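Here's a solo chain for you in structure tokens, the form predicted alone.
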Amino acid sequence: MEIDAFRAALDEWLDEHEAALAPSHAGLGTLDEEMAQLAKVRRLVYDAGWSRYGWPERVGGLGGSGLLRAYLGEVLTARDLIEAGIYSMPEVLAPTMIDFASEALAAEMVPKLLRGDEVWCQGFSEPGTGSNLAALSCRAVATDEGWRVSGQKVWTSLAQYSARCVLLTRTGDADSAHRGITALFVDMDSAGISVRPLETMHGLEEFSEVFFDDVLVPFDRTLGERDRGWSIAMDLLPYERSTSLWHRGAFLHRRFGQLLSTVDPEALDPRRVGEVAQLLYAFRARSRATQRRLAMGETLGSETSIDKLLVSTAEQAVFDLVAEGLASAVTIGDDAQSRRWRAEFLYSRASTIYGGTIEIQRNIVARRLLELGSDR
């Protein structure tokens, strides 16, 4: 199906299920309402085929062009029917299973995580390794069983809520670095497993520590080659800075919008609203460029950390222009919408944190695109 039959199509689908689609709480829900919201959403959306379209049909898929994902997720997001952030995690996540999981094993799990039957976490951050993947720790132990993992993970969001994992560990020689990674793809329920949700300044606990403690994962299991599970990270980062971005930048769009109906315009500075505006568009401009590459079959490289840089920028951007003319909202707000408000605003603090900090992505652009040398 072609982009704009498709688009055209969708919104009258969703017109119609408007009610059903609808959320059951008002302004910030609970992470648990969250989670609820998204899975009735994602069973209801790929039941009527929708989210099936821009997947390979070998996973349950129905083919055609990766921007039917993008605007699916585009158009939810402006609806607000989902949260952007924990509605994007396939778009991290499945690439990964249908590049290097066996053909069974991505057929048998892909359609479980795009209908919303499961959730997937991603098993990449340690303590003390912050944004150096290079450095994890967490180690695999071939046995004659199967792999014996043991270890720590940490800011792993909604682990406690995942079926399974992608899970980076070490199986070679620390010393070799990227070299001796593998990848493997875990039962969260498996025997020594044990997840502890964390509390974030916005008061959700949407990331969690996961300890490994001697956890059997059979080789079958394994995700690409064994010690080549540094290319399957480079392979699932540009992903996590394109359409997920892109859903991201339709949430920022939405809040600018609904700020600007709400405040008396007189209480908003015109050149700091004419800032955001510019800011939040060189993000769509540059994203829609990205989303063209990627739906073309181009691969994606280090350019994505100039999507990661712009859209944190507009993020903050945006959430400042927030706390300037809802003030009393963000800080003392006590009903529904004020909470949204201030949980948004201070999530919005992060932004330049998660996913890969803005100085990695700044000396990325710097070293990768402008052949600037070394930053020693």
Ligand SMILES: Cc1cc2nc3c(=O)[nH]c(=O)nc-3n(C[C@H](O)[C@H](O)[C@H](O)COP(=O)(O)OP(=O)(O)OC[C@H]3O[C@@H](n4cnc5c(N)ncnc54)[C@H](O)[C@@H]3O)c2cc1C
Second form
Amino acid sequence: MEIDAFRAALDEWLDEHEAALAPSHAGLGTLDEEMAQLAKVRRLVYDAGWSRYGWPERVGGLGGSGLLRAYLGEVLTARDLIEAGIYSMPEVLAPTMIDFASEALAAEMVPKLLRGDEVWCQGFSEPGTGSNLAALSCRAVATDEGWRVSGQKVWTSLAQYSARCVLLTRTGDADSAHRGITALFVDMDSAGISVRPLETMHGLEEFSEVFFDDVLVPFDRTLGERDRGWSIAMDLLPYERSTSLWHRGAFLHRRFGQLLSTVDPEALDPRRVGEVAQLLYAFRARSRATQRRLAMGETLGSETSIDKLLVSTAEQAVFDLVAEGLASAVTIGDDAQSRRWRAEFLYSRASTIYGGTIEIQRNIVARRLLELGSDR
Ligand SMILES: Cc1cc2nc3c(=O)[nH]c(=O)nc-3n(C[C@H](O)[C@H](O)[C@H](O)COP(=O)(O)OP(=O)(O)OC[C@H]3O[C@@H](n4cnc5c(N)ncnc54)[C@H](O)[C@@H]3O)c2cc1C
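Given the form predicted alone above, produce the structure of the same protein in the form predicted in complex with the named molecule.
What follows is the whole complex; the chain from before opens it.
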């Protein structure tokens, strides 16, 4: 289906199903409420076919361009039906499953993710290994029965809700760095996995520590080639910085609009309002070009670091303006809307950390795109 026809038909369907899709909580819900709302919306949009567009038929999709997925997330966000951050996880993990899992595994698993029957998580970061991902030490040893995994991950978003994990493990010598990493697709109910949720600054237990104690993972859950998991990490990261960021941009536009319609315009410095609008539109223009490149079948790479820099800068600028215009809501307000503004302000501080920190993105832009020296 073409994007214009998709938009028109989807908008009409959303108008008709507004009541069924609406959240049952006001403002920011508990994480359980947000997850239940997400599962409900995913099921309804999948069963009506909308979230199957833009995905290949071999994983239950209905084909068509990825622009259709970008628009679906945008419009669900614009209507405040979902929280963009937790909604976008399939945009990060499903493309990599499609690229690297066996055809049978991808065909079995991806529809469960898209329909919201399952949540998946991304087990990359470890204590002491975030930016320097290639130094990861969670180990997988090949045995007669399959892989045996032992080690720890941290900051694993939504791990406590997840049925599966895309896990990076060390299978070669530590000094082989990039070449000794293997990616596995792990069932989170396997014996030996324990999950300990961590509370973020904005008051939700959105991520977790995950411990692996001699966990058995069958060999047919290996993603891509053994010891070549680094290429999977490199494949996944640009996805993390493309369609999901487009959704994030839609969320920021929504909140910027709500801020302007909520506060007395005199309470805001017009120059700052203009600057924020400019940052938002700069990101949107950049991300639009990225979406078009994806839709044309281009492979994304380091240049998506620019998208990540622009969106995280815009996010903090939007919520700095929120803190200025709605100071009492952000600091002491106790109604549902104030709590949401406060939580989102606090969460915006993390936007320059998750998905690769702003300093690392700047290093990538300087070294790989502008060729201003090597990493070492
Ligand atoms: C809300 C949130 C959700 C997350 N979800 C997940 C998830 O689902 N799965 C997952 O695997 N991870 C997740 N993460 C972890 C995230 O990817 C890491 O926090 C991030 O990559 C940074 O790693 P680190 O925390 O170890 O910090 P470090 O790498 O220790 O960095 C500390 C500081 O040093 C700076 N620094 C480090 N190296 C350099 C360098 N070479 N040059 C310049 N500056 C440098 C960094 O920019 C940063 O300011 C999440 C993080 C957050 C905040």
